[in-house]
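A lone chain, given as structure tokens: the form predicted on its own.
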Amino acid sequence: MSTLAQYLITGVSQGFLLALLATGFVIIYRVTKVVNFAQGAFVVLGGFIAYSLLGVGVPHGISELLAVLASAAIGLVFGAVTILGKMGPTASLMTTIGLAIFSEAIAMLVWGTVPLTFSGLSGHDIEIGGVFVQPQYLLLIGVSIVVLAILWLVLDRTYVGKAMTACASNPYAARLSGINVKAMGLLSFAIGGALGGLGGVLVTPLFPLTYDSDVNLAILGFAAAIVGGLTSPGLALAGGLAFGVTEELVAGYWSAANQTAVALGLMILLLLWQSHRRQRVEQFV
């Protein structure tokens, strides 16, 4: 019972990875019909950031606090180059791609092949029903819930995000009502980028990342939000929880070389099931 209680804390603190992730695929699809797929390049540079900060002396929160807002900025230069260029949807997501094997390179050339990491939360291990649990991992879950509750209230409650809820459901209504659907593209961007960084800063104590860690966390996180069709951040977070925990289970009672695969195709049932629904609710209109 212990060890099924020890993966399934495991699983839910990388479920909150993938929700984070998860959301900044919602949120920049939902504005911009975009499928960021450099979402997980936002992970690696955001630990890689506050590894090299770390390093030269700037002090733990100072630096994982300077690497999200760079994270942050890399997703807006990414949302500049991908969305103002007016290309199709298509040609968009072949340069998220673009984007992503150039991050991989950046990230190879300046920091290497090795596998990086940094110390975390200090203190001793909590116990929790029996099972010891380190400190990083009920951080990575107690920051991933305020900082998604936040953003859905600052979605749901304010000015900015009606207008970028306006954007998603009909862009030309809402350039007409003043909206700048750039601005509200690349802000999407920018908060995309934030969140992946905000995972990259949590997880890296817990899992070393390499710089083609991205591709992973991209498949992952895109299979997280396609649970609520890529347009619902609320069934983001259980599509993250469910596959972090799957995952997980997978690892610790088969084989951790079977994650992949099984993440994979639990993506292609969703995706299947998806148009299968689609195409219901089409025959009924």
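We call the rigid core whatever largest set of C-alpha positions still superposes within 1.5 Å between the two forms. The structure displayed is predicted, hence computed values, not measured ones. Residue numbers count along the first chain shown, from 1. First, how it differs from the form predicted together with its partner chain.
- Core-aligned CA deviation for Met267 between the two forms: 2 Å or greater.
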The other form holds:
Amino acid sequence: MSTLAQYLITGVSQGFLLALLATGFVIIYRVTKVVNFAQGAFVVLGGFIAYSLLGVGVPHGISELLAVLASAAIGLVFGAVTILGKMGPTASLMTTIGLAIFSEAIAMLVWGTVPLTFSGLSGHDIEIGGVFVQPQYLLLIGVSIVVLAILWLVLDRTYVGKAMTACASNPYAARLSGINVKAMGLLSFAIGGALGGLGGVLVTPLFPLTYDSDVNLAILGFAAAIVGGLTSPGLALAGGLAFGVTEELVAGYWSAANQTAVALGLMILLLLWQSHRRQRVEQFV
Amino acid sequence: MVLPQVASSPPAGVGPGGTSPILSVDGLVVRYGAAVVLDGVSLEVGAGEMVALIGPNGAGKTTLLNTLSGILSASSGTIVRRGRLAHVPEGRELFPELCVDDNLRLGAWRAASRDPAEVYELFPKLQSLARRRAGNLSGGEQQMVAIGRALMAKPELLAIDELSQGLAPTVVQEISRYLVRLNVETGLSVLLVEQNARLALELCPRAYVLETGRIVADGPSGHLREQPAVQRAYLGGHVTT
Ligand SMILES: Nc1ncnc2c1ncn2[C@@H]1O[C@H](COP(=O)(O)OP(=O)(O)OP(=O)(O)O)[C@@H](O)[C@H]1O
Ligand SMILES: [Mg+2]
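Given the form predicted on its own, corresponding form predicted together with its partner chain:
Let's see the whole complex now, leading with the same chain.
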């Protein structure tokens, strides 16, 4: 029983990390129609930058904040490379994959190939349902919930959020209305970068990252995002939690080698189910 | 047409519409790559004037409006605008997944006020549709949203591309009435691009005819209607008034 609870806690934490990634995918896609496969790189770079800042004596809190801001800046640069030209969707997808590989190379050069971690939130483990949970897990879950809720409100309820939606919905009409579509796209990349970096600084104390952790993270984050058709932050969260928990349960009760395969199998089933449902709905629209 | 006497020509700085121009375009050339789509277009819209631009498919009407809006850039020529321009694009181009109210408010991105009350006053029908997804509205309702969204920018000049496209005649009449009312009550200038020449010449006292990138005729709509070439090409050979 307590093992199950342990797996669930780990799975939910992993799920929120995936949800942060997935939301990055969703926001960037909603505004620019670009699938940003460099999303995982923000996690790795964010985690590593925080690691280095802590290493040179910058206190906790400030290190993490600076790492998130740095990730936002990296997102901005990636966005500039991807959207400031006139690339089509396939070319821009390939560009983001190129940027991800480029960041891996940089991360390996600067930080090496050893898994890195740093100490997270200190304090006694907290007992929940018979298991003792490190406070860092609760920090990851709590901060993710707050940040995702705020983002959802901003996107769905505010004028700027609606302008961002307008850019994706009809960039031509958005320009005619005076909205700076490229600037909104850059903003979405910066938000995507910040979300990834936030995931990175929160998760590194729990699951050490290596320079190439980004690929797996990007695939699972994308899988979660696609549950909501790449446009729904709510469904992306649900997808993230489903995949995170599935992964941990598979790893715990079966084998860690199979966890990603099973999670992606689940994604394919979800996609098939959704496409059937969508067809039925379309008949009435 | 050559004006016979200096005295009867309008005073300096006054356009052919009888008022000072809110828009003057001079010698505008626009290319897509090597293709010259607008080849030295000159036209004027006076303050408070309604001017029609008619012409066949592919003449360059939409290209002209997109250049006026800054979406396309000209390779030569000048555009002088005295006031804000809002552009109602061909095919409406709404934000289909957003509601009517959001579509309207987004039109005010650069304006001081985002309150669509005046648009609802003009198009009372939109008020009751405010929360509906714009993509699910009828063509006529969508055209009202598109015009409303442009009005939210508080323009002095409204450029409308294909007002009547795909709409039933009664709906076209209804929307035309709103436009004329706006023009009369608020002094809004209108540049109306239309396939339906009969409608355009009826609504606007003055018109330009654009063919393959050149203005081939212009003048008071009454005069244009009398010209055999215009009748043949745009009015089905005969005029009904
Ligand atoms: N993006 C583009 N690239 C290349 N050529 C274009 C492009 N857009 C339009 N054209 C060409 O420019 C010419 C003018 O097109 P435009 O859309 O301005 O005509 P229009 O007068 O608005 O026609 P319609 O009445 O059919 O709307 C056409 O020959 C068209 O094929
Ligand atoms: Mg056109």
